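Presented below, as structure tokens, is a lone chain in the form predicted on its own.
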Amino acid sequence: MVNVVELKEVSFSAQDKNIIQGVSVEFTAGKTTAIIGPSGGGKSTVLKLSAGLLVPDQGEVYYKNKNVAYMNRTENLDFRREGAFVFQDSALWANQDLFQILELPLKIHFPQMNRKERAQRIKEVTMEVGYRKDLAIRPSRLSMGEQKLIAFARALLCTPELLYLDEWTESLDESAAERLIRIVRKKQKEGVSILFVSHDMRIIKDLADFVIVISDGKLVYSTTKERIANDSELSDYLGMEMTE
């Protein structure tokens, strides 16, 4: 199997605290991996390191066998276009309206598109995630759930090959969460690689091909969906790890 992302002995610290310590993990192309573990254990940090959003203090991050740290400008731009991140807090710019927020990735990665084409693409993705309200407003006027929908729509805009999803169903009602789950299932069928952080065992069992457990900044366990689904003792262990 081919790896889309690989971390080799990666460590990361912040404010004199070791967050990640010597994590080595491979993420298989075209498959879905759930990153789980107790709160504050480092799982979101591993996701951000994998996406190149954080720079490790030690170790190396590879995307399609290329060291992210040594990519040239063109390679880095491809890396950013081919991957898309949904942040736990949505991370929408407060000083721009929703249309501007969604338009920017298209301007960067598809400069040949005109405004009409960008507007059409934005309409497509917002309809897909179920957002039906005005785009000429700022994020502060949205609920947390609506902000998550816009963040998810932003991630879909450039038709990424790799999705990074951090607690992506949090703050959503059941129907909105199910809509995003259906989108993820569709992306799986299209061969998109997906790395996601979640505490919802139902979603993990439903969507993940592989599961890794991050606790105290270390990789402590890795397994497959089949083993979680068939091993009640392991499932209980993972559930406890996630709720500590």
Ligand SMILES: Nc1ncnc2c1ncn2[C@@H]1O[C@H](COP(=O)(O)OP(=O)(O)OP(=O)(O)O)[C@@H](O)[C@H]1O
Contents of the next structure:
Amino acid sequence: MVNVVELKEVSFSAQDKNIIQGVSVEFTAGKTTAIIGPSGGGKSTVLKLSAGLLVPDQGEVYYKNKNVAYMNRTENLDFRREGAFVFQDSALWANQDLFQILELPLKIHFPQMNRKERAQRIKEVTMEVGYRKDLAIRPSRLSMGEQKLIAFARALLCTPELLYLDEWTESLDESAAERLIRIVRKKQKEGVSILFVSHDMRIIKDLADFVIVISDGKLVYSTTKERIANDSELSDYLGMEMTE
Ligand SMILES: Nc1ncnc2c1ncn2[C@@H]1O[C@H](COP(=O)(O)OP(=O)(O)OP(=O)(O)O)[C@@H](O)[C@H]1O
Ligand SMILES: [Mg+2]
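Take the protein just shown as the form predicted on its own and give its structure as the form predicted in complex with the ligand.
Now the full complex is given, and it begins with the chain already shown.
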């Protein structure tokens, strides 16, 4: 199977603390991998390292078999356009309104689009995630759940080949979460590669082809879809029984 992203012996530290230590993992193209593990274990950091948003102190990150550290400008732009990230805290610009926030990736990656085309695309993605309120307001006026919807819409804007989703159903009510799950299923069918962090066993069982466990900054376990349902070691890591 072809890898979309590969981490080789990746370590990362911040403020003299080792956060990730010697993680090696291959993410299969066109498949969905769930990253799970205890709070503070390093899941978000692994996701950001995989997306090139953090730079490892040691080891290498490969995107489509190219070392991210040695990409030229064009390769780097492709890497950034082809992948899209939903941050755990949504990470919407505080001093911009929602329309401006959503317009920015289109301006960067599709400079040929005019304002009317951008507005049309923004309407499509906000409708798709189920956000129907005003776009002329700043993120501070939104609930956490609404912020997640806008963050998800932003990730869909440039029709990514690879989605990085960090705790992407957190703060959402059931129907909004269901809507995003349906979108993810659609993306899976379209062949999009997906790396997601979640604590929700139902979502993991429903969507993941592969599961990896990150704990204490290390990759401690990995398993596959076929084994998820009866994997007692995985349920130990999750600290719960995985019954239907
Ligand atoms: N820039 C940073 N500076 C200092 N410490 C950091 C930094 N980024 C992350 N950490 C620490 O590294 C550890 C792993 O953080 P990370 O956010 O990757 O965990 P996580 O598994 O995503 O946790 P959660 O389930 O709570 O989201 C935590 O202890 C966190 O406090
Ligand atoms: Mg996290």
